[in-house]
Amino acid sequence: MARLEIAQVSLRFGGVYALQDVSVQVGAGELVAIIGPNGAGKTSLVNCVSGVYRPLVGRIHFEGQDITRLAPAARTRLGLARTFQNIALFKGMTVLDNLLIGRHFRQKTGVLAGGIYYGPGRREEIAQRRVVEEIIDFLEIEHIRKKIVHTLPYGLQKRVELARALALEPKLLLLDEPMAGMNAEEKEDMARFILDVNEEKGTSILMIEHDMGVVMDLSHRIYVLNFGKKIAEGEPALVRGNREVQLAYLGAEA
């Protein structure tokens, strides 16, 4: 059974189709990339999975459960997390606080019990801190854990956003251009961390990315969109050699 199954999804804004009859599958422990030119519908597809948009037709299943009409928060509780093309952190807060916010849905202590520090509230806070500190170590951001987010370089902010997504302990991680705007060194670091998340934690990943070198190196399978339609899918070597993909995306001459 696929961890994520997108079946014949279509999405329309007014008279314009952002997606037309798109089907995608992501298996357990699989890293799948979605590529395509700007405006191909990649982010719209991820938004359908995360619950930002509801498709006009089609179904989305996560671990066998139909989540097509579920609210975003309900999908998070099932094990979905995402990052955004444009960084969506609380930039006036510290790195540590941003990650702790990512743990909020795991908290079970109520308002009254939480107000008594030397009780269940304190024990839960210690447990949540332990998880967050493990993520900080995993992504090698110990040196910035108490820094205010807006003071950090762009590449580190992208890493903090990945850390906050991991704080949700996702079974499926949706990455929307995780390396956009990075220099070569920052991309190398981010690629290493994404691979570690997939291989060491066993997290399934659905990734949108324009850097074809990264896509070809990291992905198990690739889906290609163009004008909202799926035009190719398969292993990297197969997609690389697809003539329609070359014409639509890689700049080949007709």
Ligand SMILES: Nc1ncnc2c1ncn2[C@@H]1O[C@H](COP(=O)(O)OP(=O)(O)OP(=O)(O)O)[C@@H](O)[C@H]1O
The other form holds:
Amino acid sequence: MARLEIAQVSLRFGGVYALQDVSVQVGAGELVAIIGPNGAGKTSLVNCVSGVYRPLVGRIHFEGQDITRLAPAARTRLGLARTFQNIALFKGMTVLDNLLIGRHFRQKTGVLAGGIYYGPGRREEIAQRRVVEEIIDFLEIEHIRKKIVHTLPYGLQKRVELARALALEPKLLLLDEPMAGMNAEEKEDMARFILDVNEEKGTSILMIEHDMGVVMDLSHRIYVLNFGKKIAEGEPALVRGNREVQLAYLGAEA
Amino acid sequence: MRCGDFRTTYAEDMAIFDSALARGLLAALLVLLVLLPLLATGYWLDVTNRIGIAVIAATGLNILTGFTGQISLGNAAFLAVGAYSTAALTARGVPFLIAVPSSGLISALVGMIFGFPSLRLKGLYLAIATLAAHFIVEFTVVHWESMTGGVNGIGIDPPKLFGYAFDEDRKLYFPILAATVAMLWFAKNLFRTRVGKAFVAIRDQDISAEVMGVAVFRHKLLSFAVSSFYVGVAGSLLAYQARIISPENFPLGVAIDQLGMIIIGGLGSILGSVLGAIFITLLPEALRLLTGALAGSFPGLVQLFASLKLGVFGLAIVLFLIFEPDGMAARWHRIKAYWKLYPFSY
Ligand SMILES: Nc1ncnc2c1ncn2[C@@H]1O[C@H](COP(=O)(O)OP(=O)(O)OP(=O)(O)O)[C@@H](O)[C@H]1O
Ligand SMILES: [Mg+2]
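Given the form predicted on its own, corresponding form predicted together with this ligand:
Below is the whole assembly, all chains and molecules, this chain first.
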């Protein structure tokens, strides 16, 4: 059984089909990429999985459970996490606090215990702080942990957003263009982190990315979307050789 | 000389007042506040008490508007709910120590009900919806005469604790000070922990918050409840201080004043609520002193006072929006950061 199973999903905005009969699977521990030209429907697909959009038809199963109609927060509790194409961090909060929101649903502290602080409130805060500090180490962002997020450069914000998603300790990570707008060095770092997450933590990853070099290097399998339809799937070498893909996507760039 | 700081445990790293100096200054301030009734006249103790009440109410509004991003114009209404609850409870013999938190809880409940539109509405639209709270509460107060005394108002007996009556501002000062300090401390802690951080996350990016597993609507309602609890407690203390309350104590202008406090003090800052409440409460006092001093040479000034007050209030907000949009608290933090590393500030 695949960890994520998207079956024949369609999504429409007015007269435009953003997705048409798209099926995608991600296995346990797999790193799968979705590619396709602008407007192909990649983000829409991720939005359907994370619950930001509801598909018109089709089903989405996560670890065998039908999540098609589940609220986003409920999916997160099952083990889904994502980043956004346009960074959607909590801008006025510190890096630490952004990550601590990832621990929110595992915590119990309510208004009273929180306001009184000493006792259970503080104990829980310290315990979660430990977890979050490990992720901070892992992504090498120790030096900015107390910085307010909106003061950080773009590349670092992208990394913080990955960190925030990891704070959820997800089973499946959805990454929407994690390297967009980065310079070569930043991309290299990010690629290394994504690989580490996948290999060391065994997290399944579904990643949208435009940089073909990165996609070919990192992913186990690739899906290609064009005008809302899936036009190819398979291992990197296979997809690279596919004529329709070259025409629709690679050809358009070359 | 202080040269930055070093911490060894997470508990230390998470402390509010993170240095011995800061803790010392805070202790000195508290001692000064406790001794204040020995130094101040009755008139200025009335002003101080009103500041304490305004601090609690502004903190409540800041929790909802500054920290959670839900604009509210319902604060005068929640203040009224707290005040009239206290009137009703004390009339039935409920003691001070129970009446105050109960009034807060009743206000919290009402606030939560008026928070329901926040499921669908944001920004200005939500502000208009909370305006409905104001008029509904006002209507209820005027027409439910058996409970509220209608437009004539209703009297409240001075609070008693162990047989001791707090029947003048000099005495009432202490319970108000205690409540203010306790509620500020509680609010500060709230934002160091789970629920408070969720509030801020909702303010900054509600879709992200939802995707990160925060039950957004539930926390919005919770924010309305906590906020209205604060405002309700402020209303309760206001009732005890004023002794007679009527609809005239709770015009829409009170809600506007409180928005002014948190804008000038600093949205999303506890310290900002304090500074803003002090500033806005003292503003008319300063004007009064000034017009009093100038009355000899300009006799017409006294009649102008009322309109002068509104004009200066508006001007203060505009000036702050232009020159210090993050409020007085931000200015304070910058000054503090400067001195922390002095003289090696660069
Ligand atoms: N909320 C929306 N309302 C209306 N149309 C939308 C919405 N979201 C997406 N679309 C449309 O759906 C189609 C697919 O958009 P989507 O954002 O999924 O593309 P994408 O593959 O992520 O593109 P890009 O590479 O530019 O990010 C586009 O035609 C887009 O205009
Ligand atoms: Mg996209």
